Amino acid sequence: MSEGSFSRVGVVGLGTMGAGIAEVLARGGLAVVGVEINQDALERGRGHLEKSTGRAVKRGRLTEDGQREILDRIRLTTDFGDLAECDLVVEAVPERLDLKHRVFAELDKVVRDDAILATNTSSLSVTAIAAATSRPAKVVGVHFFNPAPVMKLVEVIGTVLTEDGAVDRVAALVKGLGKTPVVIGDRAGFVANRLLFGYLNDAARMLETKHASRDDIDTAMTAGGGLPMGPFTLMDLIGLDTCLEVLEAIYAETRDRRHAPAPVLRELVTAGLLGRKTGRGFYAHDAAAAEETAQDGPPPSVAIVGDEALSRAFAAAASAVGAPTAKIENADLIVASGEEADVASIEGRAKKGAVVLSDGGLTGGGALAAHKPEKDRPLVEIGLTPVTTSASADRAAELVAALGLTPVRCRARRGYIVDALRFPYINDAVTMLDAGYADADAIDAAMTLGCGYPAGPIAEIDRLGIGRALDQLEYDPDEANSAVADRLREQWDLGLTFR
């Protein structure tokens, strides 16, 4: 084996992700060596690899010839001593310790000295893992994404005992197979799940308090937050009993209320409700779709009132579907932003049935609130006080959606729904930066490329503004709120950014 190149891999435990962790090496020309503890358990990995790779055909992005040739790089066995000439192993059994530690303890008895031995963990400590073996200096994260044959990024993690060029030679290795290798330090959740699941328990927690329905949380955080799908479709996606067990680990090291799981989360795992493999979770993915209602009629007549970018977004939505404008004293809908938006006062102007909506969020008096919609993304945050009547909540969405904007409804709070979720989750980032084990490239690589963002949060802080970051966070620079990175605010003080 030459020193930099590995030319012959194991891989333990052939279920979806082994078995994709098996293709994609495979596909990279490399001979593989595939184990599973039984005979059925093996068949259902040959099930495996010949329904993704059919898939591929399927979708003429393989050819036959090409399917079969994979295919045939990898050699299927129920006997852990078939790993002999590896060069490296990779395992890929459940996210258990002690199961980790028993095909470890497997694996010191029959690899080579001189062979790495790789674990495919997602949230477990990779030093614990290395601790079952005689040789911790040879054992190295490899954090694989699900569907490892599609999913381009892949976490490649040291700890203090891994000897010098172990890692690098696996990341080489992983760049080789056309993956996006980032190379980060050895914490519980590493750095997409440490960052991703903060954000998702923040969001079980703010259904589990009222502050916005599930519905409308989802549609937030596609709409405003530019996200590929909501914090419940996702966890339905991944499975309720992952996400605990990711959250229980990483809280398990950090302490940190932010991982603690949301009491919501987990009676949905006790009652058996894990999602779309149960059928239900945050939703019954056994029912039909709802049909979203069309919007019937002619557009409401809007009153504008003040200059600043919410009044600026809602004047040319009104104007893009023709609605009309009107005086106060007449509108369906007024708008209301900056000094001069007296709500008091245009409430008491307005006809009845008039909606008013304004910036002011809890102050000056207002019952409903929005927040600009983004660029480009037309969402409308109504934020809504503890005075508030249903009727005026459904009136102000049926009329926000009349203007072709997308309405959620949520408490009038700091932050709404979008930046509740985000801000936090940016800070986490900026932390994980601070802390020195991972970059800001890699963190961005982490969540573009491993969880689809459209941008990742150190790109995302300089976009929206440090000002805004701590202004949400709730930052008093005579009084630092500790949960606020250290990094905020010296960036902010120096007037720096971070890109």
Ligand SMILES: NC(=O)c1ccc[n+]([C@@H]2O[C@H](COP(=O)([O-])OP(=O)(O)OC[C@H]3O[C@@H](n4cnc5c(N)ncnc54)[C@H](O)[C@@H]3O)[C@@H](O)[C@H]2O)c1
The other form holds:
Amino acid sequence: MSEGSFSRVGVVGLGTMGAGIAEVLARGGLAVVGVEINQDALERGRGHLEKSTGRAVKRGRLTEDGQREILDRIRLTTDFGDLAECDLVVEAVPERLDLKHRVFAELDKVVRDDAILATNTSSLSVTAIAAATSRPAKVVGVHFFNPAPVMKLVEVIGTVLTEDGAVDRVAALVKGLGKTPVVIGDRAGFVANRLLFGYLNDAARMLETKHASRDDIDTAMTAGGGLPMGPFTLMDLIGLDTCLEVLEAIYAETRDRRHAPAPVLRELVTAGLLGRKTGRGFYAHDAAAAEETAQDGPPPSVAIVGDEALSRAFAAAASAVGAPTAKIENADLIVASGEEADVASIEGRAKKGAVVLSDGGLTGGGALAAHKPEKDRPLVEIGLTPVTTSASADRAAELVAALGLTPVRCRARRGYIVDALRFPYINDAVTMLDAGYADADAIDAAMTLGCGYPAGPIAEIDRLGIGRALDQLEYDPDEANSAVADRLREQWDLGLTFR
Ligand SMILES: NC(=O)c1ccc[n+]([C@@H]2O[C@H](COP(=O)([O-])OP(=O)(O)OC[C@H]3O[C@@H](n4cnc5c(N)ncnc54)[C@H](O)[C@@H]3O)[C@@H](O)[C@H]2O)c1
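Could the form predicted in complex with this ligand be shown next, to go alongside the form predicted alone?
What follows is the entire complex, opening with the chain shown before.
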């Protein structure tokens, strides 16, 4: 074995994560020893490995010979003693501290003294796991994402007890396996989950307070936030029990009200509605697919007033679908923005049944506030006031959809949906940067590679503008506002960007 490298690696627990990790290691040419608790579990683990590599063969990503070589490199056993010659062991048993302690105590007895012991825990303290062993200096966290063979991100966690070099050796191994390691300190949720779950919890609270519906929040974050899936689809996929567990671990450390699990999450878990795995969570997954709503008929006639972003977006959309332009008096939809938008007078001139959308905040009459968060994305957030009727909100959504745009409805409150969810998340990322346990590259890599964000939060601040972030976060320079990250204010005061 050359200095800094590993040649024989053990994996304890061959469930969802352990089997994937064993496959990744074997694909990288390492000899792997996979340990399970009993023969039945071992056979299940073998099944995971055969299925996953078999899928790769079917998809033409692996030859049958290649599959055999990978499987041949993995020795399966129920005897912890077979780990004796490993120079690294990765533990991937269920997320319970007492169980992890028992497994590490066993490893401590049988594995060579100079070997590194790693845990794949998502939310437990690596320090607490390390401290209970007789070799705390050799314990690290190595957090793979699901599915391990596919996901590029691996968080490598060192504790205050970890010896120099251990984290670097594991990070080098991860890199050699074709993954991207990010090296960070031991904080609940590490980087990706800590940032992701604050946002997911905010979304759950947004639903609970009836700011917007489940579907509108999910649509807003995909069509307007650029995410691969909305927060409720994602929580159902992760499992609501896991979401609750991770949030509780983060909240126990931060005591930040934003991490206190939203009551709706706890209610669903108590009711046994855990998401996809039980067939129902925020969504009913066994229900027939929603019917397509066909957009028939000619596009509506549109009057555009003003030249701000909202008006320009609607002018472009109307022209793209060939919607006729009309005078205010004859238009089905009137979009008014900026200084020229005297909404009260426009409403006075509009025909009965017409919808007026404006970029103002709370609109007093029948007009609806609308917000188009990104110029190259189709989302239009329609803001409802306490006096908006559901008929006019429905009609507005219908007209927006007829122009090829994606409507969602929410209360006409600061940030609507997308900004109200993304700026606290961005603020959390800057707070994390300030706390010194992850740098900007680690944070951005964690969110793009681990959670599918199109760009990391630190890169996003520069794109969206610190001013806009401070505005959304209601930063007041005359008040000590602990919610806004100090670093965000400093960068703003100095006129600096983050990258
Ligand atoms: N599932 C995910 O999406 C995910 C993602 C990242 C990290 N994690 C973390 O990975 C770890 C494993 O999660 P999972 O989803 O793979 O769980 P899992 O339940 O699918 O697999 C756990 C496996 O450990 C085995 N096991 C239990 N006790 C054992 C023992 N004493 N010795 C040997 N094997 C034992 C079980 O038989 C089972 O096969 C947890 O710490 C979890 O937090 C999970």
